[in-house]
Structures are given as C-alpha cells and as structure tokens.
Amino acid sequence: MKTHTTTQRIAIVTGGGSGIGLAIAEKFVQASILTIIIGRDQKKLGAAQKQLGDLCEPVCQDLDDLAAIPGLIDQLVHRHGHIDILVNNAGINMKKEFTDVTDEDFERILHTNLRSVFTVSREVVRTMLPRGKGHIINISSMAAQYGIPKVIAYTASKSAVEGMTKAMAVELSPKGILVNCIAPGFIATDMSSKALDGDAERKQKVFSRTPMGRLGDPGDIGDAALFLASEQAKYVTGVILPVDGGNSVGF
C-alpha cells in the first residue's frame, strides 16, 4: 500500500489514456498532483505512465460495468487515503443520422457518458463528504452549445452532463465540493480528427466559425482543469466553461 503526506493531492482521471484526460492528467502530473488514470486499454494506459512518471498509477477499467464501479473507487481510498479532484472524461461518440440511431445505439452512449459519469461522482462524493472538500471537474462538448448533425445520442449525454453539473454544485458546494464543467472547442485529439477528416464540409464549417481561426491543443483543456482544481478557483462552482477558440459564440 502506497502511503502519501497528508498534503499529497491525489486525482482521478477517467479516459486518462489519451487525448484530452492524457493531457489533463500530464498538467496534474506536472503540478505535483499524484493522478490516477481510468481507462479501459491497458496499452494505452501502460504508454501514458510510462510518458507521465511515478506521479500516474493506471488502472485498467470499464466503467460501464456500474456495479464495479463502488468497490473500484474504496480501493483506490483504501491505498491513498483519500481523493481530491475527479476529472469525468471518458466518453464515447458516434456520428449516424437520426433515423438510423437504433435504441441500443443511444443507449450505450448514455450509458458510458452520463451513468458512469453519475455512479463514478456518486462514489467518489461519499469519501469526499466527510473531508468537506473536494472538486469535481466534468467533460462536456460543443454538443451541449448548439446543435449538431449526426451526434443526437452525444449531444444528449452532454447536455444530461451540463444540467447534472449545476444540480450537483446546488447540493455539494455548501459542504465543501466545487462542482465545475469544461465545454472543449474542436482539440486536435484523434476522436476529432475521425470525426472531421473524412467530412471536408464539417471542417470548413469549424474553421470558419471558430475566431481564433484554428483547432485547440489538448493541453489547453488541461490548464483549464488544472485551474478550476485549484486554489485560484476557490469561489468558482457550477460554471460551465468554454475553451474553444471562440468557437460557441462565433457566426
């Protein structure tokens, strides 16, 4: 069993292993932040620690297994003590159009975005509670902004995520829980890169609505966790906070 200072920040991140909770956790990492990588390839997870240190420990997880999910998250308390921030990032999309998303379609992405989301913040609130601290970051999308084609399961699992951050920070910020979302703009990651470089239109239309005239790095989704898990972010909760380039108020 790993024992730390009492002053050791200790983090979980779903979908750690790559793209955006990659670069979140690299940011933890490098603020000292000892981050526990969730994710379901142990491949990739195993590149990650090798690529992050002694301050990432991956734990290879299908969160979609709900009923693993209490006694994934007394085991990691059980080894350090306590967790202090919980980044919601794993999440799966699907483009299809709308006649064609079956039942079972919708409802696999509601289950990996939205119940897990809630069972993994559920568990993870209840050793925070008796701390009276505690922040909680959730991974939300353009989706949730405005509409877009082809994505109606995403999109509705992230709106779910964006209502679901407001309600909890109502209820957990009176006891010490900060309760924020990031809302990513179009990140250079591969999930955007499957979804835009085969739909030369879809790409175009992202450009030419984005201000800052280009796609965003996954390192600025991670500077944004790492301030809103920060003490610079001590009065900040229920905020759903855009990195985009500008791209949810361009036209």
Ligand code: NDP
Contents of the next structure:
Amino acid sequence: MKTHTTTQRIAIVTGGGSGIGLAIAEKFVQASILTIIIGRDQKKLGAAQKQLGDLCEPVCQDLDDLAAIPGLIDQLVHRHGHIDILVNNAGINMKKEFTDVTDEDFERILHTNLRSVFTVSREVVRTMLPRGKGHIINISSMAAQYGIPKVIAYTASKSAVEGMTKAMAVELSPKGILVNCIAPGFIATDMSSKALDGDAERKQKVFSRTPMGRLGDPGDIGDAALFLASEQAKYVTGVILPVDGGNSVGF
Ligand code: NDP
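Show the form predicted in complex with the named molecule, please, the one above being the form predicted on its own.
Up next: the whole complex, starting with the chain shown before.
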C-alpha cells in the first residue's frame, strides 16, 4: 500500500468490491483519495484492488457482524490516522411476493441495509467529531421514492436510510459533518440484472418511465459521490440526490 501524508484524504466505501461501490472507489482513487473498500468476498476485493492500484486498500469483513464493527473502524483509524469520507453503499435486495416474505427474509435485508449502516456510521462519526469535519454519503434507491412491487423489505430499509440521512444531517452538520444520500435510478450492475433480467414487464416499465431511456452507468453514481465529498459541495447537507436519468419524475 502507498505511504501517505497527514493531508492524504481517506475514504471508506462499503461494498466497494463490485458494482456501484467499485465505481465510487475508482472515482475516489482517480481523485487521489486513499480508498478502503469493504466486502465479504476476498477474491472480488483482490481483483478490485488490482484494478484500482496502490491507493485502494481492500478489507474483508462481513458488516452483518455488528459486534466486529467498532474494532474494525478503530483498526483503520489506527492505521491511517483519520477518516474523511464514509460511503454506506453495501446492500442486498430480494424480490418476492409480499405474502411470501418471511420474518427472517425481512430481518436479513433490514440488518444489512439499515442496521449495519447505522453501526458503521456511528463508529466513523465518533472518529470524525474531534476533527470537526467529515462526509457521510448514504445510498438509497428509487424504492424509497415511489412504490415498487415485490421488494417490501428493501423498500423499508432504503426509506429508513433516507430518514436517517436527514436526522444525521441536522444533528451532525453543526459539528462539521455533512450527511447526504444518493438515490440511484436503475444502474447496470449484478443487482439490477438479477431484478430485471427474466422479468420483461419490469424491464419495460423501468425504461418507459426513464426519460433518458437507458440504465445508468455505475460511474454516474461515482461522479455524484465524488461531488458530495468535495469542497464544491461544502454547503450541501441533508440532500437526497436522485441520479436516475429522470426516472423519479418520469411519467
Ligand atoms: P452489488 O450486488 O453489485 O454490490 C453490493 C455490494 O455490497 C457488494 O460489493 C457486496 O460485497 C457488498 N455487501 C453486501 N452485503 C455485505 C455485507 N454484509 N458486508 C459487507 N459487504 C456487503 O450491487 P450494486 O452495486 O448494484 O448496489 C450497491 C448499492 O446501490 C446497494 O446499496 C443497492 O441497494 C444500491 N442501489 C443499486 C441500484 C442498481 O440499480 N444497481 C439502484 C438503487 C440502489 P460482497 O459480495 O463482497 O459481500
């Protein structure tokens, strides 16, 4: 890993080994930000590190293990001195009829998409407060903008992430920590292909209400995250930013 100075900006991108998280990590690395990517799949993380180079540090950790999170953040701060940016991107989805969703299904999605976001954020914010600065960027979904059938737990989790963004923003912005959220539209990744491939009706619905007429590129979300983490966004906090080709306002 590259050695760095105290002015080196440090970011954590959860789920940074693939899809949108990888694209965010790539934009950060291109902007000379040392970027720690966290995921569960060592192979995926290794490939991402190889692709992104010395400014990318892979960390294999299942964020569902809430008890391990304080120690992990402590270790990272010990190693790097501080954290400037946290992107809560790791997430899972599940498509099932409302009445088929078990309590365990519901809990599993909420656990990864909401509870671990809270725990990681709390631990990182604790380290940001003494410095009086930092950026938290949460990732929600169109599922929190309007109703999408067959994703009840995912919708509940992402709606809660948006609510948490606003609550965090009002409490933490006076202390120098800016908290924002990106609501991606339909972006070409493994997650969206699982949800759309083999469901022609849903795919058609997505395209018909997306004025730009195509899926987004993971890099589009990376650009938005880089902006929200930049000096140019220094008066932006508590925002839910759709990056969606117009999908959220589509007819
Ligand atoms: P991917 O499935 O490609 O990526 C999800 C990432 O999350 C993976 O890198 C995965 O890592 C990581 N992850 C999942 N669970 C855990 C866990 N318990 N601990 C650590 N890491 C975990 O999906 P996308 O890139 O499409 O999605 C990224 C985010 O964007 C998600 O929050 C998703 O809800 C959101 N989103 C995506 C949209 C899309 O159209 N693609 C639209 C709207 C929102 P690993 O496999 O190593 O565990």
